[in-house]
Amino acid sequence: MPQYKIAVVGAGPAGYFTAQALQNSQTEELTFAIDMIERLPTPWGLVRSGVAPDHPKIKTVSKVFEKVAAEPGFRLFGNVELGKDIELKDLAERYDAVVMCTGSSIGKKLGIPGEDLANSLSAAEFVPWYNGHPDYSDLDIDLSGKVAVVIGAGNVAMDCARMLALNPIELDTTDTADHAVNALHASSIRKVYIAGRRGPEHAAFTSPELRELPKLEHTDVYFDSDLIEDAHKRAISQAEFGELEKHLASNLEAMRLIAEHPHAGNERSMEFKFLSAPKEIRGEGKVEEIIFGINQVVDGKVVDTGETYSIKCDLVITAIGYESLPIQGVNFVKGKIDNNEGRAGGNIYTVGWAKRGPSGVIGTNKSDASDVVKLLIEDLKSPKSTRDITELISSGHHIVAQSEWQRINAAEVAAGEPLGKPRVKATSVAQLLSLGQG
């Protein structure tokens, strides 16, 4: 019976959604032996770092990922990067194919002068660093300043705001890292804007997002109400028969029903603003001001009016998508690996952000997953030698593997407990480290 080896570099959604479509591909005569690399000590990608902690349901999904690595054949190389402690060359000449789901880490640019002020920086940067990722744990963040202003108009803006805009004391009973919430207990910022270059009707934000706002109990949500309407006659205008799609209604009534949700005079804002075309970031050598170039819709069209506005602010977050971070022997256009529906030549494949860009949502990468591993499994040919991965590594080097990360995930779990967290995240490679010693 034959056996082959694939190598899934990358343990967040798209890795695992991976490995499970080869497990679940197999057969009495084709069997998968899975070694799934990963650059930090700890796996599940954005659902540890990017999903915002006020929305634990979403991480329940790590279930699936812990019984895809309990099943037999699956390895863990965490602590194990690549281009640094393995070439992505010698793991195309040990394994049957590579599949690489490496995601997108890099915020994309506004290109615009100002940008690069202190307190101007990306989600890229604010969200892992909310979440405890070791990279971001050290990010020099001022939030003693009164307003910010988030630029973008999909989820990852809406959380970036909410984080900032919410009553902190909501989340002491997350896994935001202790880093984040003890400055979001201290931070002056009151009031968050959320700004996006085109209409409402246009918005990537998905309505359950919407339909949380009013939840808010410390925090009063703002939409422009003739703005709304404005909208839906635009989008119902250029629809077919009239009808919109079932999303865009849904966005649209979930913003109709904020517009008109009573305000609890609260102390703390979020309010929205579309049609605002980011211009230029003003300050002395930190962030004061920001321009906006004013938008209309013109035949379903973008236009820029030449008309501005400004907003006094001291903190700019933008979150405008993200890009792939180069990787050495992988050609890349556009901000992700250059591909043909998953193949990217030789016996080197892709899932995910990696593959398609940073569009859809965790349960996106399942069916993109299984659609490359049927690609993957039609270009099979003989099974390759039984050479092992660890023939590539120094001898001393700490792997971890998966019962050392089950013991880091004990240990956040049992340090939450007593406080009535899901755990407490440790935030550093060494702490991380030191708690998977045992």
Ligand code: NAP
Given for the second form:
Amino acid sequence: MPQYKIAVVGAGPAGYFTAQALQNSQTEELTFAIDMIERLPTPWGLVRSGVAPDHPKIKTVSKVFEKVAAEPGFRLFGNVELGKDIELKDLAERYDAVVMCTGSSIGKKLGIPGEDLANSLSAAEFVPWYNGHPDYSDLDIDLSGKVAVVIGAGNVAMDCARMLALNPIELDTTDTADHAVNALHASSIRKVYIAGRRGPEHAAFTSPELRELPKLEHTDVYFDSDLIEDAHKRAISQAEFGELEKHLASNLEAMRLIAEHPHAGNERSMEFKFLSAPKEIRGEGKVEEIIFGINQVVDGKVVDTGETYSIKCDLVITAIGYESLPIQGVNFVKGKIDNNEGRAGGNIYTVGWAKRGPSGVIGTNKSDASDVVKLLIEDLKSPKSTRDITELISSGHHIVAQSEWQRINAAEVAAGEPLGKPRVKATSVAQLLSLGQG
Ligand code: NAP
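Since the one above is the form predicted on its own, can you give the form predicted in complex with the ligand too?
Below, the chain from earlier opens the complete complex, with every other chain and molecule after it.
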């Protein structure tokens, strides 16, 4: 029975759905040995270090990942970094196929003056900070000011704004990293603006995320109802047969409900600004003010009015999308791996954000993986009979195998239990490796 060896690089949702698609494609004639290679000692990618801690339901997909990992022929190689501990060319040589599921971890830049001032940071730093990613645990973020501005009208911006604006007691029973819970409890931020450069009708938020905002007990949320009314009229005038697409109608309705929701007079608030294009961040050594150009929508197009306004603020977080970190051995174009429907040259493939850019929800990776795995199987030749990759990784290197990850996982969950939390995360590589040793 021919068995093909597949390397999946990156243990996030795209990696696990790729492994699952391979497992589901097995027949009596075709079987796969899957090695999943991950830079961190912990798998699950954005499910661990991206999904907001107050969205625990989304994280239950990790049960699917663990089921995939329990299948015969699956091995985890955690704490193994491509380009450092192992080279892509060696993987391509030894495996029948390599699937790059390496995501996009770099925050896009605004490219405006003042962006590099202290306390102007990217969601690509802030999100992994509150989620306990070892690379960001020591992030220097000053929460002693009162006002924060989050740039972007997508779900990541929404997560960042909510995490800053909610009362941190709401995080006490979540898996937010301890350092972040402590910092957020001590935070003086009380007003959070979230700014989109286009109109409410163009916002990339999804309506479930909007609809949960009125449920925030300790935070008043402000939407300008006239702006939403105008957006609704504009959207209808642009719509085919005068009928809005379902998601847009639902978004605008969710915004209208928020605008009409009574304010409880909470000290904490979140306010949505639209048609606001960031032009400059100002401050003496640190963020003090942000200048926005005022846009308007003319015949469905967003144009600059030439007018500006400013918000005095102490913190700016940019959540305007991500790009992939370049990796030697594959070409990158516009922040993604250069690919044709997932084929990235030779026996290298790609799935997830590295393939299609930072779009879609976790489940989107399932169909993406299944499409690419179909092509990968079409391309398979006779299986290679090569030696194991463990030979390529230096003998002293600490590889976190599935059993060791399970010990880390169990220790974190056990630490959370008495505190009513799903887990207490270890936030440094050394801590994680020591948990894995039991
Ligand atoms: P996104 O949905 O693409 O939103 C990016 C936002 O940044 C857009 O509003 C975009 O505005 C804005 N933007 C881009 N360049 C800008 C600039 N130069 N100046 C000002 N604004 C700019 O990206 P995301 O929020 O990073 O989310 C990535 C993916 O993850 C999305 O598919 C999202 O739905 C998903 N996600 C889902 C959840 C969830 O399900 N709860 C949570 C987090 C993320 P324009 O539209 O004008 O370009």
